[in-house]
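Just one chain follows, in the form predicted alone, and it is written as structure tokens.
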Amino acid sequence: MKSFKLFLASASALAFSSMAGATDLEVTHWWTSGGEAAAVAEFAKAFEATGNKWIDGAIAGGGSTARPVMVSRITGGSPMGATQFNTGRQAEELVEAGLMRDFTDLAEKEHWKDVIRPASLLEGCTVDGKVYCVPVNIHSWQWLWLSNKAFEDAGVPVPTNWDEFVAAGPALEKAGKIPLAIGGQSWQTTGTFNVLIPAIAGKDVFLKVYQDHDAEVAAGPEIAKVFKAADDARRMSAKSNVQDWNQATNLVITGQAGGQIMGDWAQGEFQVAGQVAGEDYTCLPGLGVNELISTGGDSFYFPKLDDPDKTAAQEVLASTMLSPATQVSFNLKKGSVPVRGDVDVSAANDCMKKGLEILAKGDIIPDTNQLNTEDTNNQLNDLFVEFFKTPALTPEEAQKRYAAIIASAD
């Protein structure tokens, strides 16, 4: 019976498009990776047997260098059908400026409030008590990934928590190995700290610097802790010379890193590359300090559009991405997991189990994109990549910078 569920969940976006008919829609996106490249190849293969046809508007480099691309389209009058954003307050100013369609109507007929799980991701879709996005995954950034390889070079254990891979670090250097892998992108040291708050200060502290913007705690000894840490991390990761998120990965599949602090869309790469989690690289959650993970994610949205075709098929792409069918597959191959509470996950790996574990306790923080605004993550990554960039930037000095943001957060 269940499986005669999914199946006619499934069949309802193609019942959608024959009366629609064919057409053309073009979705930008920032997923360029080998892993995120397969991912996205799941969405256009069920959009396309549909009847329409997905035209794809991939733009390199990451969130950071295609967003204002995005945005500037979409401001601009020339927008495309449809575009991810991160889940969270990323196009809250396009929705505020009329500039997206209200999807509350196909929302109700799904009935995405009863299967989207946790209710916080349809919550970041939602203005004023309308829908305007589709959230399509859930990621997480708090994971520690290790190369197996690395370690065993190096003479000395694959570590299980945080403290054991910093004390691991000079066998590694004198392996020949780079202890941790970080891109040269400022959204990844910004990352790395931001991780780095739950595992060693807790969730608490994390939530009273981006939920409550507590620049007290900020300016704290927890967070002088985290920083801490980070000098632990930038001193590790300074033979890191590579740029994009999925080349320092490499260096973790290939066994010349011996960690990366990323999010769990990183499983992707090591399945593309044929690489088995518990075997060849192992996954630490909450960097095996604090067993947390973020319900960020992505999510489309659709800009309101002249064209009646094109605006039919974008509800029909809306309800594609969220299909049962069309959810597994796109997130098994993301590395993600599916925001749907009741589609079946049994072939996700070992390190994708750990995390519906985790989500399944309840053990659970909102993203920072879920909590912060475009302008405040983007003085954060300021600050980190000139702090990761730059030795004689003290953890103390930095601190102060830091509390600054938090304190004129909105």
Partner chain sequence: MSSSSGTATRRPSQMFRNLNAKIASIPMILTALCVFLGGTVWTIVYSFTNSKLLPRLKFVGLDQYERLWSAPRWLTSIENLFVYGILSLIFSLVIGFLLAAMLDQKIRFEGVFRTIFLYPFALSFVVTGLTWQWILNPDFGVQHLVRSAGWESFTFNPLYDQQIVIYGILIAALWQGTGLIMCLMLAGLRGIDEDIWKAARVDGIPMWKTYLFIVIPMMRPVFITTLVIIASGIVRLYDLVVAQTSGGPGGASEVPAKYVYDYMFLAQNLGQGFAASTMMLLSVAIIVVPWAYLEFGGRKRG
Given for the second form:
Amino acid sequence: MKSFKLFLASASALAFSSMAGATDLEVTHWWTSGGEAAAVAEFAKAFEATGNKWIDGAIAGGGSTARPVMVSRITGGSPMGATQFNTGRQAEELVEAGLMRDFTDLAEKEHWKDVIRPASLLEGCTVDGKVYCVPVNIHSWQWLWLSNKAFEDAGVPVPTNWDEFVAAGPALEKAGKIPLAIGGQSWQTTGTFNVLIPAIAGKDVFLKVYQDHDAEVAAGPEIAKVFKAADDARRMSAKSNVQDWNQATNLVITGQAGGQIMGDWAQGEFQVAGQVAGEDYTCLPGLGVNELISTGGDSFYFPKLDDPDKTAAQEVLASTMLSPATQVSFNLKKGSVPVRGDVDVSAANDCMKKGLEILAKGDIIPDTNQLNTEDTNNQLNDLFVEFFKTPALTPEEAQKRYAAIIASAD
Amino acid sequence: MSSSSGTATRRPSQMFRNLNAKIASIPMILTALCVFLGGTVWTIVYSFTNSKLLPRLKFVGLDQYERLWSAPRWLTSIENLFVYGILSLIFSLVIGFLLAAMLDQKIRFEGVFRTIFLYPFALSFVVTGLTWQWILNPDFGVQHLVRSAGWESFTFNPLYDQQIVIYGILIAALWQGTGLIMCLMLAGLRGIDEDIWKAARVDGIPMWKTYLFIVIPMMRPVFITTLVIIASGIVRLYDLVVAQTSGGPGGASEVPAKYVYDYMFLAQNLGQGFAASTMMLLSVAIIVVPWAYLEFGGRKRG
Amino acid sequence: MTSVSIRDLSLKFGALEVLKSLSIDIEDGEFLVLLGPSGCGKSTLLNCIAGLLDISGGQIFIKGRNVTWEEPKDRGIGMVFQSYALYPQMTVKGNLSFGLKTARVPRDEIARKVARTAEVLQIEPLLDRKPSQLSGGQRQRVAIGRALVRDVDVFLFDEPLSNLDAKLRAELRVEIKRLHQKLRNTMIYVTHDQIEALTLADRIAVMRSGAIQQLDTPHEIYNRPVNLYVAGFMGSPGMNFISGEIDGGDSPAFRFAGQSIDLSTYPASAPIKSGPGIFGIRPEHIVSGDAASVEPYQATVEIDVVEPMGADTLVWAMLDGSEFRFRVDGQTGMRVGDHVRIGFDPARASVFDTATELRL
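Could the form predicted together with its partner chain be given as well, to go with the form predicted alone?
Expanding to the full complex; the earlier chain stays at the top.
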């Protein structure tokens, strides 16, 4: 059935391409918010400038909705030309099953190992010496976005770190604001917690829990402190009733919420809304406590296709995505850091410049997507979405369950 | 001259009787065997493996089941299904029957009322879930309406309250499904002999007692059919929850079918999903097998 | 004293008048049969007496009380339906006691009444059975029992035997008659079967299109039908009708096709006037062979068709152009084409005016 479908797909593709002379390539992704759509349009523009056609396959609903669709298409035998995943273990089994193609030759030719920094990004794409994906950006989670207007209305100065933010909570509530905005989807609450770990417990504890999967540390006193901070966050986000991450960001943009813990992709939203960093909003990397940022992000994977024209087009797309000009235009719109160290980012805004500094200093940690399987991440999602909405679930009880999940992680 | 041949003929093999009919039913038999039976067996077998994104035959015994029954989310799902199931059953039957009894009173415009009550059944669960999400939304829905009408302190926010979110889902489900139950009950009521009503009236038995003690016992087959239909809808509860609450708030409205889907596709852990769906099959079997025995296996009633 | 009394009862469905100003007085203990074809309104009338239908005009009295607007349960009536309508999920005992339980009668009294009813109807061994386990006759008795147990004054029967086969019908008919003799309650019985009417009734009300044609004892209705319709409805095989002219005056006669029948012994209700008329004579009142020689009117006829019916034989013949039937003993051998002498007594006949269809 699979080969028959592929035969049909490639036969029609052959017909198409022999008609147009340029190749159509379907690219699936989940970038549907205003800022994200603007960014992915840059990729489309650059690809079409090479004479090929970008068939956009946007899937709404975030990664958790899109990934099952992408996986089932690849395993079901009707693969797309290229697809986004987060850099890390999300496509691990697909690569192991031999469903994805490698770009080892292209990587050699274009010296990817030399231009892509940090090295962990390309390492995450390499299995048994072969390069299976193309990292296109560096996103970090560890940011606290604050609305200057909200604090003005509440009559308190804009906080410079997490503790000041917690202290400003009551004033914000009195002014009718939601202190901390979080969306209902479970990955957001998990993300919030994971950001609190390096900020409050430090880089070593973070690595012990997520890299070494050390259950003792997970049950220990440092993590207990993190859970207390999470308890504070829970209280401050109790009135937050939106679902998507960008709806929560919107609360901050419009001054209805004091702040949001979200990755640097939130910058795209502020940009589209025309707000200026430092004037309308403030960004605190590492929550202003420990200036560490994670180096996660997105990578593009390419399923194996039978059509030689499309396979050739895949190489063109991979190369285009990493080209210096495209890297700049895409990342500036996306709010992320380019993967190439040799590009001109003088057009970046304040917050991105902060991120670049921290990156240059090397104060980085790997992203949980590179350290955990989807299974572990999902269990963490279940725990934290429950924790954040259930005041009756004590931090101690939640920590016990947390330690159990870490213990069983593989 | 020979008389008709002496050798006696044997009865032709039963296998080849009705050959055309048997050949015609082969596709259905194959489908039932391969797809339903085969798929079920395959799922149960693989629930004892640690398959992740793709199925693999690495057996781990009862590990998946142990993990399943210690997962708080699964326990919440089971509890929700239980509460939802029992209440949905009771209310569907009661409301459906009451509506049918009212429609049976030879009122005018019966057709109009019937259409109105049956209309929500034409909507999918996704549309139903979204609609009720909006109706129950505190900022745009019922709470907002009542507040703007003057009652400032009125609170009706089930979808954001962990204790009662399952009742919000129950309301949406009842709204959608009661119409069908009403129609089934109405058909059953129409099958009751006119003379029974007259006899009860002559005997001086009040309306409600006639319904309760005479008519409803006479409608036993209809009730059983309706019960099966409602029960099958209960176990399948998934799209309503996804559309209305996405399992929230904080996982309070999770249901088993959603657990299966989420672990199979989101968490890329097929083994867990298979274990959960095997448990669902078991629970259905526990209910269906005794019922089937009572209906078909026991002594035939006159 | 009258048990049931109906005064000017009428029922309209919209513009359609279903029952036309009926008045009947039924004596205590009387067995009244409402007889008529489908659609004549007999069941409707019964339902009105029972209180299951609201009437448009008139009054109903039961045992002296005006019950025109009372609920069925307050009228002191019990009803037996065509399908018996026993409560299928209850035992016989349950069926009998349910109405009493609802009326909050004390338990020991219920037990007493049920036991008494069961004894009268001889259904004691059936008390723990469900209706589906009873035979047709047993079900009928339970249906009657349901009314009996409430100590009602009047029993209403709505075609209870119509659903049964001929043999069972005959058996149960006798049971009802015996029951009436035992209980001596007033009974109003609806049927379209004239045999049931003739065998069971103290009086019959023959109905047609919502009006009563004749209310009289079976004997009167059979022998002195008040109009052509009643005459033709009663009797099986039906009355013979011959069209002709009536000569009034001192020596009245009926002329037809060259024949003349002397009507001087005919018991007319008023002096006979001349005019077109119809002469009716029942097949069993016609004798043949030697017995014919003593009859006032005699004729010779040729046999057309012979219908042997076991106990009797029905013979069809032509009398000067008019076809008629007469009955002979089943053992008598008659053959088609035979000429036979027949005779009858005009005093036993019924003569009708063609225009009014009323009996003279």
